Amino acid sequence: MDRPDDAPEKRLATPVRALRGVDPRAAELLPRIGLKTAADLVFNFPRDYLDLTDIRAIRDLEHGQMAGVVGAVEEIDHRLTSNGGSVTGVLIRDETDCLRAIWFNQGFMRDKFKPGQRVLVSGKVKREGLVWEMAHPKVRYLQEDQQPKGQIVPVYRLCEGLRQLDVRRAVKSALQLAHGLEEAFPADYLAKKRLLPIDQAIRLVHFPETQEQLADARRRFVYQELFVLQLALALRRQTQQESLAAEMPATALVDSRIRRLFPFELTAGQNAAIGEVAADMARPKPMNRLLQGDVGCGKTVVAVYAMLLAVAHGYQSALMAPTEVLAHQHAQTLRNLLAHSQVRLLELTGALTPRERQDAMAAIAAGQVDVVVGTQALIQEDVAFAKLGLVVIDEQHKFGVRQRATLKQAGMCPHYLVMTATPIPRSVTMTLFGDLDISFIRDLPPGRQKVNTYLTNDDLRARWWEFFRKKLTAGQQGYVITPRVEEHETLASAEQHFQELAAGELAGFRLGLLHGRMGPDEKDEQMECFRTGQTQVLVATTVVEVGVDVPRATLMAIEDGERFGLSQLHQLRGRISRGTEPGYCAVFCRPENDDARKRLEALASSTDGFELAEVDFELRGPGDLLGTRQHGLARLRIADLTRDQELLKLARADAQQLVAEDPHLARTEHALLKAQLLRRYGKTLDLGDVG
């Protein structure tokens, strides 16, 4: 057992500058990428690996592939180049052919070889005329009778001036101190789940000798990372279910009073979602439900039903939207639906004057308001509800974990409903929203027409604008979407598009301009003009991506379509054909790579947002999805939600089973797991009670 002064935590707290073998230059650079101590190095997992275990005869090499070659040094040459640099070349021959290893501006390499020396060189090979070449290969010097053995080499994140060699040396030095690490899992659990012990896994994840060792080591840490996250989500869910909330049953009388406010028949999907929401709200436990639906499926109807159900039982409801434009539209929709009811509605955004805001605060706190619709202004400290019974958050992906936790604290255990019109990939749903029940609306209201999508280019612009003008003349409206506000070397700005269209293809038509740098009043004015038909065409950035509903808008031109994500393009397309007329969306694009081309082809071939979300996720990966910038959850260090989906499902099921058996992780054998999840997620997931 480690003595207190030799505990792993103490050893791994050693600064990088004090590690044996780390040169001073590297010690200055490593902290720039967050590597300040031995522990940082040990748990800085490689971002990739070079597999140099494939040793081949030179005649069997393949252009562009990684490989290792064993041979004897035949010639060594060194020459200066015209720009003052140098090239060092080493000709290596085996029984089948020869290969030239080259180094640029590394003259010292010529002194590292001698004719006849037996070496193993590994790297990417390319064919230059009749000769195979390998630039800056990894070299191993072999004894005459030594059997060559390839390597799997870790690849780490770098900063300017830092080399892979520097990081590898530092990691090797830090690993000398990484023995006796605390094991979060009981021994029988490791055996049951076929997981390597941490002391073995931590070495093999950095420097494996075989692909099997790498797979086993990586599996250990991916499982642990996902398991701890799922455990935190399961505990959050558990603590939520231990809270009390008001019971709000949807009696036959209440149900009929709410439904008669809707001037249309609800779809099967809307009715099913309302049934799930109503069942949740009838229980004395707080509802925590995510409502997913494709663009235009009518999620707002479900939210309105839930809010009116709370009001019918004497409670207040709050609806939070990501933008003032969308908050205003929700408020307008509610005003129209509630025109002949006694429900008191208030709109709370950052556009209110100080006096208006003060009056609004007083009315909310006094219980003189039933439904509050707003933006993030709702979660500021001075907002106090008299009797908050339901929180609805629209476009949940625009908000973070911390924001939704803050709004929940605004009342005594309100019911909680979040909605998104951006269908979320399954693996992301299990992580970001793992603490929520999920409802889906997959059908569309009757009468909704198809949007015809075309991928096009500059050659067909004249034909498109002729078609666009014809539809405008017939009384329809359209959007022109640009990815930027300011000018760029290759992309025109929203203002520039507006000016060019007003003077060119759309001269004589009424155009409006909308982008994120406008003030709230100006945005509202432009949107209102478009909504009421005073302007026929809205030139805009992605500020119109969610929520804006203009039934006569059936046309959309998207400029530089390759600059948008697939889900974003689908959201934009969803702004048109929201009435009874079919829509037409032209995406002008110049795909620069295969991923961009696949993304655009998927958009043209499918209108199913759930299907497109999976394609987009597969192509682009999670990116910063779990980064603190957006959601507040700690960024994943080694797990990849695109490639590790099966392990995610296993970790989720295991975590839920463990919480069912030990609801507060009170057992001694779970103490380290509990400490780890509280350290990583306790604050962001509001798990203080578990501690």
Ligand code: ADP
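These numbers come from a predicted model, not from an experiment. Residue numbers count along the first chain shown, from 1. Take the two forms, superpose them, and find the largest set of C-alpha atoms that agree within 1.5 Å; that set is the rigid core. First, how it differs from the form predicted in complex with adenosine-5'-diphosphate (ADP).
- Superposed on the core, the two forms differ at residue 89: its CA moves 2 Å or more between these two forms.
- In a rigid-core overlay of the protein, residue 46 has its C-alpha displaced by under 2 Å between these two forms.
- Once both forms are fitted on their core, the CA shift for residue 269 between these two forms remains under 2 Å.
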Given for the second form:
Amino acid sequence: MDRPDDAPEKRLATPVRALRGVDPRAAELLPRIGLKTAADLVFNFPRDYLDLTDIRAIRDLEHGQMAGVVGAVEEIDHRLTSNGGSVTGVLIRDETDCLRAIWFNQGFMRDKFKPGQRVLVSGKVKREGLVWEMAHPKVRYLQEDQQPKGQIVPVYRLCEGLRQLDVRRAVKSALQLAHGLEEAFPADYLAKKRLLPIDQAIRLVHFPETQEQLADARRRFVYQELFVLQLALALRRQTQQESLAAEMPATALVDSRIRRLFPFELTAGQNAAIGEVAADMARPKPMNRLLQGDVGCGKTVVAVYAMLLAVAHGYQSALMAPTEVLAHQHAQTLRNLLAHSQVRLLELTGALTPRERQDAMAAIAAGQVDVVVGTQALIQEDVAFAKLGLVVIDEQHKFGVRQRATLKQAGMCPHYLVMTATPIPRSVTMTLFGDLDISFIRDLPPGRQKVNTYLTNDDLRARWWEFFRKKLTAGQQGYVITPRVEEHETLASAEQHFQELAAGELAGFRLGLLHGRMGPDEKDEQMECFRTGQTQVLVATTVVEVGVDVPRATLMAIEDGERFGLSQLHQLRGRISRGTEPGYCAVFCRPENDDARKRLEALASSTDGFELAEVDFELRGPGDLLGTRQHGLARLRIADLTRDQELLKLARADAQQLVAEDPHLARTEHALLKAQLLRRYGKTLDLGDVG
Ligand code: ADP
Ligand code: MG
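What does the same protein look like in the form predicted in complex with adenosine-5'-diphosphate (ADP), given that the last one was the form predicted on its own?
Expanding to the full complex; the earlier chain stays at the top.
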């Protein structure tokens, strides 16, 4: 038996099977979703809530409002739609009227209802003609005579065999042990920020009685989660500011020598970004800068400037790209620019033989190479630079990489420049790149033509290909993009499209094929053929998504457009706005749901990548960008960056202020916060030496 004066950590270490009211079956299942102890249960925040405080008679419903309805299932129907999807409808009746609950593409819902069964459904109400409708409502099954109380019920993640009821019971039981929890915030801080104390908040976040209580409880934990992350980022920034880097001022001479290399006038945006980069590099502290700009705005120029600035000061630069295709393209660009200079360039590719690679390493280590270009994987592995002064990471999609880019370098830190592939939403920037300074390029090089985007379907295929052929004959080039396919799917692959087009609509034209499973050599060859115009059409998966730059390519057909994200489509389309001819992009699509349709409509109606990034984020939520695999940071447990943007800004400002006041969080009142952030982010953010 636990004594009442036992420490809360000890109480909360109680395994779920030892909790009162948890039956053996549930105790068996809970650990499968990571809920092993009382502490796990208590900090397993609900993924949603069922608001039963507004249960209404169907007659009293209002269009567009959230509400709950109690009734009996009258009828269940299920039909297939023309585009291969399905609609499941469940008619529910109460004493006053009836309501139809519907689900799209969730055929299994059909089996979850029986006529006569009493249910509570809640969700957003719509008046569709003469009937009330609720799309994808939350459902609670009721006993014969059960009258749901006006309460707010938590909804948890489950696994096969586990019921909401099981988790709710277990959480209730665990909460009995959760008093005297560790409060990370000093008491006066809680008061100042109007945050609920943890003991109170932890109860209300699971079992609130009103929406206000729920909002307050949630606010406390969301704030805490975002604050701790921002604190970690601020601390990381602080430590970086304390390390040393070589000063590389851009003298007038160096500046003019570098600028002379570019065959065009730089845009105002490029000049401004270069100014910021040069100012950073002139200081004895490492630059940590993120460069954001829309597809085609000319970020590479800024990278080249920075690299040559480092070289001018006798340092080496490394440029890392996400794919070999792109790395190779960068190497080509640099080779052209540097044709008449002394700068020694080396391209690290996966195609090098072990012997060649060994020689390359030796040259880098001996300082016989000034600029190294390759993929992140290739450069990071085990390359020891003689005198690394700058690292540029291009087209940063995989956010974690930056953290792990521990390039071997004794003493001084290199300067860092990170470039994104397309603009990313503000709140994501703050979260994932919260420790970096940011430069924006908001203009495009002059004379850029707009891409005309058409959303279309099979009916117009023949006409599109006719247009496509006409343009090809006139000397232009085009891409045909197909989604990457998983093996179990039935969608046509790039190969199949290639065969079909070669034998059909594009017979007689020179076609190339590029997909992810090809070896680096083969990819290179295909890219090169397309670049030089030997092939007129490149049938490809999204490997061309980032960066690829072929000015004569003005045509693009995207198949199965609904399967791509908005930023991804925008990035793809960016491939055909490179030259001075207008681009034409046909997106073939069968949007299956509202979000897909909105995404595609946004694509057709805007060409502003900054705007599209926000729309995409609104529609898809942070999941895709903040998916655990894509970046090194732990998944957010309660904060939702689409919803909690205001709180994010507040947490960020507060964290920065705290670090300004107590740069190493050395004060005793900050000890718990510090311990928490080290536990959570110490490893991924490399904060080891802070603790
Ligand atoms: P992104 O920002 O998408 O990486 P790139 O750096 O690949 O864009 O540049 C896109 C194209 O625009 C390239 O062909 C590049 O040569 C060209 N470009 C870049 N800056 C300018 C400029 N100031 N004037 C004209 N063309 C430019
Ligand atoms: Mg680029």
